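One chain comes next, on its own, written as structure tokens: the form predicted alone.
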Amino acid sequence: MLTTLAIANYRSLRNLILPLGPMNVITGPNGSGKSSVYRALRLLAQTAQGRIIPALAQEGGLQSTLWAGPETISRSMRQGIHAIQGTRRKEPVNLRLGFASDTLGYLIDLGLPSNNRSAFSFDPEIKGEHIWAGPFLRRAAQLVVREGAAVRAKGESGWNVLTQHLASFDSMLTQLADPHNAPEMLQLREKVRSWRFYDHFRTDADAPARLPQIGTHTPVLSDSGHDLAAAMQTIMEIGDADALSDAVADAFPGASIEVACSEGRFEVLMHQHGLLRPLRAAELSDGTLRYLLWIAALLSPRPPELLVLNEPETSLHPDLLPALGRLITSAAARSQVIVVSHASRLIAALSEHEEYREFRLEKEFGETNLQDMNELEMPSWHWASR
């Protein structure tokens, strides 16, 4: 389980550290930085896939995602005595992401390119990566260290150099993880690759989830939701079919789900009380189809270590939110859950979880902060220096 999430200089998140538990809700008003936390987590996950640099490019490049305010905001600036203005930099420009877990911690430090003569001079460079054991980075607990192009790992007889020529756009997690020289790196990479993210499912008239699709065993619903029918059938055959039936009935009393198969193509059918025939997925309302997608995602026969949901209440009637909350809470028995939401009824339902944690964000002087959390409640965290 992740115990700490740390983000520095990403959009409005100048220095945000979250002490995570099994069930976490990130909330706050519009523009407070909720979506930035979600996107930062996705960037961390892209590191293990070798796609963090392209992912930053899709967001407009490093320059567009960096904290746009001064390196430090002095007390006089906060009190209005002096205007908000740039100050002399004490550290190099950086975007830093990291986490600590029950076993291993990891951080990545990205910065501006050092070779301005290259045609790729706007590509960010990976300046450093660190893996350690324990709740926070300290010298004695370091296991793998990447500084520029050089990577070394701690062995039984001391430090071993794994390479001195790692490309600035490659993460050590994707290039050097192996069970012999760096088993911790391999273990951490697979942990991060298991994280699962769900954002806004498509439910428009042309959404793939509304159309019959070729069916294969689908223990994990895709983030597009196109394989909804196959995912439902997989749950019925190798997952918890009773939980699926209960989840449908909880949201739609008297309703049930059937998966029709014709020449290998699967399609969801919904039986509703009072109707003489089932409704095909193409006939369902956007909210009903979206809820079925959430059922398929949250009842996966292969639950992830970390499940991150971004505004799952979108397009759902408020009366469905308590049932969705119960569905998410049941998923938290198998996965650590992070929910980004501003729906009060959903948050109220999630707060019934015995290990619920709520992080309410606010923005002050363009910077995202945590409301009602003092320094004594914050976990220890140290960024590595270059």
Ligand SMILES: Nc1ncnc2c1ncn2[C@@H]1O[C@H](COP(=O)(O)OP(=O)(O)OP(=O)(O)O)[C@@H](O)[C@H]1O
The other form holds:
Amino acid sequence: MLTTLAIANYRSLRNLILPLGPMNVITGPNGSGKSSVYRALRLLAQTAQGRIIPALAQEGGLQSTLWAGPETISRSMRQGIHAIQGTRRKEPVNLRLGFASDTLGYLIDLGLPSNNRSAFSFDPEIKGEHIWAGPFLRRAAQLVVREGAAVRAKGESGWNVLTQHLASFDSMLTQLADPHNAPEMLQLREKVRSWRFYDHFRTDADAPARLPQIGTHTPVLSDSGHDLAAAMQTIMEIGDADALSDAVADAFPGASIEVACSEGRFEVLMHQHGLLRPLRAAELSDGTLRYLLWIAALLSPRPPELLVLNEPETSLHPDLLPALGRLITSAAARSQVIVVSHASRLIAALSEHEEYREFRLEKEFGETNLQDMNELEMPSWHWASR
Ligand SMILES: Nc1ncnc2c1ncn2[C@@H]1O[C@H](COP(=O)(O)OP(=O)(O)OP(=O)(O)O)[C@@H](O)[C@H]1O
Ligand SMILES: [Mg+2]
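Having displayed the form predicted alone, please output the structure of the form predicted together with this ligand.
Expanding to the full complex; the earlier chain stays at the top.
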């Protein structure tokens, strides 16, 4: 389980440390930084897939994603005596992401390139990466350290140099994780790769989820939702078929789901109260289809360690939200869950969970802060110095 998530200098998240529990909700007004937390977590996951640099480029590059405010906001700026203005930088420009779990912790430090003669001078560089054991980075608990191009791992009789030549655009997680020299790196990479993210499912008229598709065993719904019917059938055959029919009936009283299969193509059919024939996925309303996608995602027979959901309430009627909340709560028995949401009825349903934690974000001077969070409750966290 993740115990801490830490983000520095990513958009409005200048320095955000979240002490996570089994069931977490991130909420706050528009523009407070909720989606940025979701995206920061996804960037961490992309690091383990070797895609952090292209993923940052897709967001407009490091220049756009870096905190756009001053390095420090002085008291006189806060009091309005002086205008917000930049000061001479004391620290190098850096975007830093990290997490601690009940076993290993990881952090990555990205900065601007040192060699601007290259045509890729907009590519950020990975300046440092650290893996440690325990709740936060401490020298004694370090397991793997990357400084620039050099990576070393702690062995039984001291530190072993794994390489001196790691490219600035490669993460050590994808290049050096091997079972002999750095088993903890491999373990951590596989852990991060298993995190599962769901953002807005498409449900428009041409959405892939509306079309019959060739079906294969699908224990994990794809994030496009195109394999909805196959995922439903997989739950019925090797997963919790009763939970599936209960979830459908909980949201749509009297309704049930069937998966039709003709010539290998699978299609979801929904029997509804009062209709003489079932409706095909192409005929369902946006909200109904989206809800079925959530059911397939959340009842996966292969639950991930961490499930991250971005605004699952989108385009659902508020009356459906308590049922969605129950569905997410049942998923939290199998996975750690982080939900980004500003739907009060969904949040109210999730808050019934006994280990519920709510993080209310607010923006002050352009910077995202945690509301009502006592300094004492904050977990310890150390960023490595460069
Ligand atoms: N480079 C940057 N530096 C500082 N702030 C930024 C930067 N880029 C974006 N922002 C601000 O970060 C904020 C975070 O936006 P985000 O999309 O995370 O908000 P949100 O809480 O998801 O809002 P909504 O409820 O509208 O979806 C926005 O207000 C945006 O103006
Ligand atoms: Mg948002």
